[in-house]
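Below sits a lone chain in structure tokens, taken as the form predicted on its own.
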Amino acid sequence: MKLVLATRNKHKLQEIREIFRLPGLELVSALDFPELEDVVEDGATFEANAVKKAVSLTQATGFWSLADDSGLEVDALNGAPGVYSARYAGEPVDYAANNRKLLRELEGAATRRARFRCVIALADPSGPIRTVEGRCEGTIIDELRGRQGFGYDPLFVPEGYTQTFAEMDGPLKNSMSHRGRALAAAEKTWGEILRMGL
């Protein structure tokens, strides 16, 4: 009863395992298949990237697979960094460099409204693909705060809170984050499918 998570990001993997719990479901990840090459995320949308990763992993392993693509959209930057969130400052992925670039780009901005979005795709070896989405609205602050989480978490304050994601403990962040909301939707929407399909 395996579901393969299409990620090698240990932070993301930990978040998914903390949130997505279905009885009898064994979660493994791309880390368990080191021979597989990373999928090139060249889609124009989060959904396109999530679907591509899920389908590729299912075809390669023969198991059901779950893939997400997520990122930060900043209104003052016309939705950037968007699908380029992880590599906003270039290759290789460098969270600190991404945060520095984001702060530079927002200097003097009249608004700092932003949102995290996450699209999750579920691929069935027999062919069907399903997707759900989660969002978290908030604001980008002008200095790093907190040591938890990863990525843009030290700069993002969710709507209705004063703490950044990086200042919150895991359960609090997961209760409202884009990924937490997407995984909750996935569990609600696909729980029965997974129990039957696996």
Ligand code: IMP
Given for the second form:
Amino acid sequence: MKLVLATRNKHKLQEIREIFRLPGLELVSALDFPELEDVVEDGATFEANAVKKAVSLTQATGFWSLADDSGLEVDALNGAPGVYSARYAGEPVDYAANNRKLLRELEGAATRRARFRCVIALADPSGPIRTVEGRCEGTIIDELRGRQGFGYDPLFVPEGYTQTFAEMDGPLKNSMSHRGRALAAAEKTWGEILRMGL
Ligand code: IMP
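Given the form predicted on its own, state the structure of the form predicted in complex with inosinic acid (IMP).
Below, the chain from earlier opens the complete complex, with every other chain and molecule after it.
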């Protein structure tokens, strides 16, 4: 069975491929469908965006599809950047500018608590849309540390650790990350459905 992953982000594809392994499932991605236009992520929630991406890809390809939408919620910023995480500092997406803006906004903040959230939607060409969510609680530090990963990884220290996500190797980050947890939930919840579809 072919499952199309609704992303062209190579970091994300690698993370998803490392975690989501069901026998007989062939994972391809939006990179294999260059003619398809990117979906506009204009939903008010992670769930709305994930569902929109999964449904659009399934309708365009006729295959099952899996889409994730994720981002960072910072308590002192009332949940920002949230669904605007990718373009927090404006267009085009610039991870370094986003991190600089986050550090600026948090100067003098009373709390630096934050969490990554990830919602994953699974779309079946002939069936209902299903979603699961994963979260990872942590803290935003006041300087960039580490070179691995992407996005806000150099500023995020997960609860119970001293390293940032960018200082962790892939398997360690995946074992606790929002995406790792959402994918584990997806595998558990939908394993049977996907196996039946084989
Ligand atoms: P997306 O819409 O799911 O692609 O994610 C939106 C943005 O959230 C990304 O561009 C990153 O800035 C941020 N983000 C999502 N997941 C992660 C992560 O695992 N590490 C760091 N940043 C992330």
